[in-house]
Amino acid sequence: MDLEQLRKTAAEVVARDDVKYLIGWKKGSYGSRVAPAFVEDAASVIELIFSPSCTANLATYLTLVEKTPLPRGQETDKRKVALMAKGCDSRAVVQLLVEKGIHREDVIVIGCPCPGMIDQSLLAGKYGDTEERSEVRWNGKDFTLVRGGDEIEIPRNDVLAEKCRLCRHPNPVISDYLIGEAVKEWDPAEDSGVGELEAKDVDGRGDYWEGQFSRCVRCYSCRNVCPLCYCQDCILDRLNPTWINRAVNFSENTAFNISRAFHLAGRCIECGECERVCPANIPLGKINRKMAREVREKYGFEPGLDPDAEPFQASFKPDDPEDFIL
């Protein structure tokens, strides 16, 4: 990644009168972690980075910029918001455009071709965790951890995030500015996690998910981080009528998680944010990827690729053979 080009482009964008701010990444205060950066002026672009630690999907913030109702006397700021976006992030932007969650004229996308992101938990588990400021860099197909003056070479597969191992679109599918050259796409690995579950019988799958969902604390982190869960009035929060009780038990937890999965069918762009933030380490990605694969294979539909497409559940093909329907 050419940081000079990134920061120069960012400075030009935030200097525009019609831009409110730019959302990107900056170094965090702990280890090699990063944090969201909201850059409002050209002088602050020096904070911006793009590294293998920039795993989080910042598209979530696009639907959090202006939440109504606004405080009394405050008017909606109609200026544009700029966003740094990887391949999966850009798919979230496209899907939000398809669903009219945002409008194209309101967002500027700075595309960042992605060679692959790290899983911080894998990095900490294999190479230790520390409060000391450190940095992870790309080194060809692999990574380099710079910590305390030492440079530790890390094989790609040791710490690569699962979403990147399975990624089919590492380059931004939509952008107003593209930083650097597009990366060479790699063949996605076999989704062994979904495959292992499919190999189980019905009882085996039930036992597996009972063990997982029983650990759910219903913190709603998965919903809150998801760029496609942006309804101001979530049906899963309603008490009158009550769709899901507030009790934290296997039955209600299952209803919550399965409801989310079906709400994301044909919409999930497989960014892995739900699983990344889950404090109970529930493999939520397996459910969403299974649903995404069913939609892709049975209906030939993949969300987040065409901003002019119809939403999956609002689309219809008269020539659909429907061979899989009994």
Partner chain sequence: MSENYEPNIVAFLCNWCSYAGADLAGTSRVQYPANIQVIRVMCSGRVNPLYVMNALQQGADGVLVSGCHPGDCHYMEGNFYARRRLGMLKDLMEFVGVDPRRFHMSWVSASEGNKWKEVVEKTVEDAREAGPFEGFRRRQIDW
The other form holds:
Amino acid sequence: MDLEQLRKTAAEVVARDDVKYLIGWKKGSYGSRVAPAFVEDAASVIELIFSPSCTANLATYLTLVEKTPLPRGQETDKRKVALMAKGCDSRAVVQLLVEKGIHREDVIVIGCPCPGMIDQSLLAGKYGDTEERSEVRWNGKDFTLVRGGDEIEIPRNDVLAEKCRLCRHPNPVISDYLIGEAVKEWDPAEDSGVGELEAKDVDGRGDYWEGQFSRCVRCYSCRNVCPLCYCQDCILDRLNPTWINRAVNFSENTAFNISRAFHLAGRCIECGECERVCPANIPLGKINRKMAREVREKYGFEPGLDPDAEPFQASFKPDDPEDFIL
Amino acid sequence: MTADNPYIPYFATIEDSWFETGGDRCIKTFKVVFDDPAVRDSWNHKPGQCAMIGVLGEGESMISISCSPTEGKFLRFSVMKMGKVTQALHKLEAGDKMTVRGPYGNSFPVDDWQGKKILTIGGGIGQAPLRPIVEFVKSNREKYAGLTMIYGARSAGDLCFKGEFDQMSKRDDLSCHLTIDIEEEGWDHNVGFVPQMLLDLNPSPENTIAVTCGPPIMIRFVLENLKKLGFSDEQVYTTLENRMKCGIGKCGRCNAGCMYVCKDGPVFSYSVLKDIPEAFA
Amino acid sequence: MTEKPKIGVYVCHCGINISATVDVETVADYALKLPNVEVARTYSYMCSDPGQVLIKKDIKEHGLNRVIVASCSPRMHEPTFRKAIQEAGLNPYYLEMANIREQCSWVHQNIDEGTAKSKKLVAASVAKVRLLEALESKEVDAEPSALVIGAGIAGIQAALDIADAGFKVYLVEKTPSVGGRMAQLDKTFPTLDCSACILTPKMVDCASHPNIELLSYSEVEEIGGYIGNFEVKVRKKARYVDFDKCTGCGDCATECRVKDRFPSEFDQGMGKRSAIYLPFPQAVPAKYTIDPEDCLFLSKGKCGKAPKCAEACRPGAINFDQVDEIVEFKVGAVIVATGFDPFDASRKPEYGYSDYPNVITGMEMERLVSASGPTGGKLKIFTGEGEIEPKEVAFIKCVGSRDESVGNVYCSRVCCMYVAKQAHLLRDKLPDANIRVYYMDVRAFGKGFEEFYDRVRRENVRYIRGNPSEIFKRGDKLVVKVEDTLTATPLEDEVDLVVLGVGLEPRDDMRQTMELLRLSQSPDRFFLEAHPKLRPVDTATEGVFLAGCCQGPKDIPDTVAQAKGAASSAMIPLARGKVMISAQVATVDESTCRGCGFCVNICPYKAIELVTVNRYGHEIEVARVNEALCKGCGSCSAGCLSDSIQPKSFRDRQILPQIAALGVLK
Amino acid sequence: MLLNKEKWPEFVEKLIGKNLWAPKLEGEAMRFALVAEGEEVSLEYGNTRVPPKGTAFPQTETMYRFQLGNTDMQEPKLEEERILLGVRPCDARAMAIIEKLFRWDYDDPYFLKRREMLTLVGLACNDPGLNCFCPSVGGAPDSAEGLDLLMYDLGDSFLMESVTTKGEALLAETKELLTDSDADAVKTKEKLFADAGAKIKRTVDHIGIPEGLPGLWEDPLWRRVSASCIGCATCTYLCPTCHCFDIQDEVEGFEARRCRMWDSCMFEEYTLHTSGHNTRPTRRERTRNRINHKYSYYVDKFDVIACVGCGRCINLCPVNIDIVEILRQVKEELQ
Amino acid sequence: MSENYEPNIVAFLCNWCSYAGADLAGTSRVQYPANIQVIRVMCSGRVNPLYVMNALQQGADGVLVSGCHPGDCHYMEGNFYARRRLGMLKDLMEFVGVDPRRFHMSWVSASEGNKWKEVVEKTVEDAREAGPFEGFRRRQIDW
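Write the structure block of the form predicted together with the partner chain for the protein whose form predicted alone appears above.
To see the whole picture, the full complex is given below, headed by that same chain.
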């Protein structure tokens, strides 16, 4: 990744009058963490980075804008928001366009072709973690961890995030600026996690998920981090009617997770954020990827690729599968 | 609310209920009596205090007690229909039961105010927490130097306690002033906003305590205007209302700055309140 | 202003229809213990006048504001009880019905099971009725015109009645001429008046009526909208003949290069016509039509040096460049009178219809005996060896009717009489012939039918009770193999001519009409009426009515009666000029709508659009429902991720408590 | 007293019959759970993701049950006595800190009864975590506050020091497995835990913060530090001192219960009034409230910072919002 | 599984086809198990797939959704949406361990009283084989 080009483009973009800010990445507070950066002026573009630690999906911030009551006479800030977007992030943008969560003219996509991101917990587990700022870089084939003057070569598959192993679209599917060159796509690995579960019988899967969902603390970070969960008022929070109780137990947790997975069917762009942020280590990605695969294979649809596509959940084909019907 | 579990409510039976106002957010007043005679006797609230009232299966809501203990062995609550709990409350009628726990929070220092003139400035449902003061002062009229009430609402139909005001306006030992926002037919009182009416009446700050409650925007202008009239911060009181769940300082949400509205409030002197960030958020 | 729900529960005995398998008293006692239930009663017939009075009285005396009737299907009596509670001053939508008859007492025999299930259904209704909302029906203007699909006798009659009442009628007929099946008939039973003689004047009337716009050789392509405001799109097929210029002289047909080459549809293929043709001499409109498949010029692009018809046509009406035309208009009501198809006798191969030319159908017989038919009314039969006048004639009844093997369990209602009539006509023409009728039963139920049947039998027509199993050829004779079931004698009857009394079947193109108007089929596959007894001409789609054989087999008087019934029903909205639109429409909670437009995509009626609103100073997009277009199906709601769009009376907050009641209460 | 590690399995075995809860690997998550087999107990856990506060303050608990239309209320039988083995000093301190709130004027019967029935056996931290900063807020890797018994891992053995009579009783019950401690052991312990303290790199200088924070009410720093917040409850649910709760009625048929469950000040609905008015409408106000509550309001009311420096909110924040970093900026603004 | 176990089935029927079909079964006095309780909705497209989850959570052992045959929907397309949504839900539920025998969908027209009986019998039989639903039933937890 050409940081010079990134920062130059960013400076150009944020200098525009019709741009509110640019959402990108900056160094985080410890280790090789990175944090979202909201860059409002050209002077701050220097903090922008793009590294294998930029695993998060920043598209979620496009719909997190808080619309608090405006004083009378004051108008909405209609300026555009610029966004650094990897392949998966750009798919979120496309899906948001399909669902009118954002409008094309309100967003500038700075496409960042993505050679694959690391999973911080894999990195920490295998190479230790440190409070000192460190950095992970791409070195062509693999990763290099730069820490306290040392450079450690790390085989790609040791720390590659699951979503990247399975990635089908590493290059931005939509962009206004493209930083660097498109990366060569790789063959997505087989989704062994989903496959293993499918191999179990239905009770086995029930037991597995009971173990997982029982741990859910309903912090809602999976929902809040999801770029496609952007309802003003989530139905799962509502009391009238009450879809799920606020109580945290296996029953309500399961209902919560089923509901969320269902709402994401045909919409999930497999950025893996829900699984990454879950403090209870629930493998939420497995459910979403399973549903994404069903949608792809049974219904021939893949969300987040075509801004003009009909939303999967709001359309049908006369020959949709119906082998399950009595 | 047993000795060892403050979360368990008492049951009270609705003796009478009536609508004060109409519309989507109508206000209904309940007159309730505790089922347990022991509770009835031991219950002792002060003007300004609140209680958690509720419907089993629906939830609880913190509502100010809108009667003065001097009125009798009953409680009154005026409830605006807003959310799940208040909607459930509105479905209750005479003979039905509600749950009550409390009384919670501090109260108006009515004893300290003896010998002073009392000025209440209310708007809409905000008159409900002021009513106990009015009633308390009325029943101890000789101990106070005066009682003036300013009360306004959007329209005549949105005024609470209309009948009581009509009664009071016949008395000469107190004065009441009603106002509505917009002119309407058959209305022979003032038209205009409460803060303006306050300015127009131009009450003297001398030996006076001003108590106000109403929508946040009204309170803000009333406070400004009281200042203009020469009221010191110590002479001005108001009550706050934040979202509450436990009522006893545990659940965490009702704080305005470091003040827990349920325990440190709901009554605040402006001299305290003005330094609390968030109080007028 | 929310009031405390005060519910009355009314459990119906329905004579013993319910009470035989549901302990109604127990159900009522149980209901009384449910939250907010003030009154629970049972009564022998809740729908009866005293039953309704009981409810109305309770509403007044107990201040009830919600009513549950546990009785039959809401599809049966929901309107009845809605009206009843409305008369007592309640909003009609404060009613919920528990279906403890069709879906309980009639389908479960065990009284414990029936009672337990009824309790749960009542509890679910209580859970829902408490949360129902008052709805107001709205009125919209109704277009004072009607569409009649099909111009057989049913369509013609309905069109004439509506037009005579002063409303505009669009009469759409698929074939080039009006008249339908009745025009093909010779005489009509039992009065024997000539079919053409009584029909032709009506055909002429409907073409010349100032209020009728006849769209012949046309098909309805699309119907949108709703009662009072249907939007219709009709395809006028190209006739390749200028409608205004054609004088109907017939010179073209005479000159046609492929003159009399093609089987005439009107003559059941027994006569021939040219590629340019008039279906039959009395056709209305009397305009020629070119069959594009038969016409050399249209199908092959070449007809000698030049098409001869065009040369022959003096007014110059032939126009090979004509294309289909789309006509659009609005109507307030629709009458479906699409008729029937005669049973295809080749589906009974044992009768050899496809194999032997002297096995014919009743419809063919009609043409054969008709003076205007292909033989000029002479009975000439081709046997294979040549033309003969039959001496031995057998009629077989119930061909394709009352026959499970071909999927038609129903009786076609007209065959008994038309067979009798044809036997009579044959007797007239062939005084010496031996005529017998093989039958299962004779159903002569109509006015003058039995008398006619008697008369025919007296005319030496033998009725033999037996259902032939086979027809085969022996020498130059046909052999009907049958058992006379009255004498239990097996027979092999040698005859010259077999007439199959084929029944009536739903039209093979009725699917199209169903999809056009969202109609349903009854088990016999004819169109389903809204109620078999009380709403026999109505359909489930408001503003759409049925007339004639599309609803089930009938004879001409019944068809005409039903057509008149459909016409008068259709005229109600036209005459009022207003229609009530359903109050049970979808509504959007704009405070939670995220403006994703899923509902806009889903709605089949284009009843939802996105609009920009101002929410606390921010411009946001939200969905909005056009209540006149919404039909309340609720598909939008189930597809709404934020649950912001909800059909009234079927809101999530009304259905979820129902689910809870059914699940939790054991 | 000393417990030789060889006797550790026996020691655990002995406690199992007494409703023993300890860090245990479930799926990939380490958390406090009921121990059925001795080998389930892990000592290699750094700390659990979810703190053990739920043993006294469950995420969801029934306050009382009732039937609709009936005035009888049944209070639940609170759980039996239990032993928590392997509680980190920070988490034990947190229990002591929130107990102050649950005793404030009204005794909270649920928390207090559950708390009373707990015996907390702590395990001092030899190897503090990446983002630990307990010494900065009044704790230490070997703080005994809130514990009944504290164990120090000395390598071959555990040094066991009772803090309360409950702890003493536990030692008495297991005394056949224990040996007396000696001066060497104490010396080793002191050395080890001085080292442990020194390993902690992250610090917060809280001097002046409680008094200063309200003065920074409108400071731009709040917008800055909350910009990337996604409004989830990870920081608060996993915080051992966060104690906010919601109360809800749940109904099934005619059966109902009133229950309370953890709530989070980071949720938008937390302060959302039914009128639509929200006293803390955006993540800026909510983040500000979280920091203020821990570092100012709580100090004002209970004279102690409501943060024990466990580092969970830093470790698990999905977007790297770092309380140490926020407090550094607060301090900077104050100076 | 207890010997006397009778599954509790909640069914969602569209008003125009399946509900009418069930009514026809009644008019024809066709007998079928009483385990099924019907909630009438206007169209199978109205059935929010989460109702199925909700019913299981609240005490149903099996759920049935029935609508018009494809192409016959009174509202033209509602059943197509229902089919897609509920097909997805079925995959999801199976994946998280809900026995597929607990959820069925069928097309029953207004004239198919006998088919309704068959559908009910199949649904009840399947739910019976699957046994009482214990999975994430609400009552089982903490109550």
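Numbering follows the first chain given and starts at 1. Owing to the predicted nature of the structure, the values given are computational and were not obtained by experimental measurement. We call the rigid core whatever largest set of C-alpha positions still superposes within 1.5 Å between the two forms.
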* Classify Glu75 as shifted (yes) or not shifted (no) between these two forms, where shifted means its C-alpha moves by 2 Å or more with the rigid core superposed. => yes
